[in-house]
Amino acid sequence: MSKINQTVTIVTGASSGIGEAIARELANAGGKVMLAARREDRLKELATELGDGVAYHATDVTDVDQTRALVQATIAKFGQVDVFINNAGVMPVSPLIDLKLDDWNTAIDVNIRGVLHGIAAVLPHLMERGSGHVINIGSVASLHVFPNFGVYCGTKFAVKAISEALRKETLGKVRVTTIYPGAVESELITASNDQQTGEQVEESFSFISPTAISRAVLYAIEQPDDVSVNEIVVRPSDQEL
């Protein structure tokens, strides 16, 4: 029996893009999945499509109480949480000189505080059990700084640092994986309110399917308990950085 059959996973940002692909991958492999995002109608539709073993809980990860409620709902439904995937994210992009402070604060709230809220909500449960897995979805922007992406890169550099601290603080108990996607088909760029930068990005890269990331997630989860895959970079074969 595949290890995934015995695994309960929470996926934030599961209503579209990488999060949806991860949910599909895990559900199709036989895992139990709790979908989380703000768009409840989309979560309901996806849970119905994926069938038994998949549930949903509308969650805004910028609210720590909602994130804790997500974990408690998962335990009530499935008995435990084995894997928490911090995938929810936003990517407002623009030159710093444009001073889009509202965008900056949104990126910080979702991409940094959201990850910390996920960790705060699930870590006591995992540490009490003495096992578990936290997977944080970073970005190649965690590794390189791109013009007009300064704030987004800053938030993703923070994800890398938080992940490494969590790994060192929970050695032997909680596995920690950070996945760094390159250019992936998603709503992130199209949601940017800086049209010029968004268009430049779309013209500069080829984009791979979100399933490339979901397969990396499945790979990390399915390793034996004494094996921790800490970092995976997945990018288009023609993407330089």
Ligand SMILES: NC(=O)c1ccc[n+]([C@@H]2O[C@H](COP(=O)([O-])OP(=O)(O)OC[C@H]3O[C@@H](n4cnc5c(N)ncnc54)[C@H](OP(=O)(O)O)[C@@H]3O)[C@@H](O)[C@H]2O)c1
The other form holds:
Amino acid sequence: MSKINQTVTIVTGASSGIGEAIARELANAGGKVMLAARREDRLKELATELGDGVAYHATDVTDVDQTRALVQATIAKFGQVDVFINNAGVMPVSPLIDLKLDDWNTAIDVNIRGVLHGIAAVLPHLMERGSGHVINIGSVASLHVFPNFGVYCGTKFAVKAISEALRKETLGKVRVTTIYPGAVESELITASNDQQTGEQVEESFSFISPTAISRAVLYAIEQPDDVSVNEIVVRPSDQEL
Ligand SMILES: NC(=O)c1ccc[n+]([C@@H]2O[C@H](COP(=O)([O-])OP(=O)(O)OC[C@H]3O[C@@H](n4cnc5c(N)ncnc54)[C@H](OP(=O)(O)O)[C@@H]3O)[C@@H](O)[C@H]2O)c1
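Just the form predicted on its own so far, so send over the form predicted in complex with the named molecule.
What follows is the whole complex; the chain from before opens it.
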């Protein structure tokens, strides 16, 4: 039997884009999946489509109590959590001189605090069991700095640092994977509220399907317990940085 059949995975940001693709990939491979995001109507529709092994729990990852409740709901439904995927993210891009402080704070709240809330919610459970897997979705913006993306890059550099610390602090118990996508088709660019930068991005890159990322996630999960796939970069084949 494939390992994924015995695996219970929480996916944050499962209401669209990469998170939705990850949920589909894992559920179609036979895994149990708990979907999380704020748009409950979308989660309900996806859970209904994917069938019995999939449930949902409306969650705002900027709220640690909601994120803890997500983990508790998953344990109540499926008995345990094996994999927690910190995928929820926002990308409000703009030049720093525009001083969009509300956007900066939202990016920090979702992309950094949200990831830390996921870790805070699931880590005690994984450490108690002495096994488990945390997968964080970084970005090529964790590896390179792009003009007008300063705050987003800062949040994604933080994801890389937090992931590496988590890996070193939980050796032999929790596997830690960080995936760094390049340009992927999703709602992320359209949700960015700087029209000019959004248009520049859309013109500058070709975009690959979110399934390119979900396949990498399944690969990392499917490895034997003594194999930890720590970092994967997945870009369009014509993307330089
Ligand atoms: N697309 C790309 O080119 C690309 C490249 C590199 C990295 N990434 C990363 O991939 C991840 C997924 O992004 P995507 O491209 O799939 O974009 P997307 O389609 O906009 O999906 C973002 C997801 O995050 C959720 N989310 C946002 N704020 C949230 C909050 N406060 N609490 C819970 N969920 C929240 C959204 O759901 P609700 O609005 O329903 O809450 C949505 O499901 C992000 O971390 C992003 O930085 C994307």
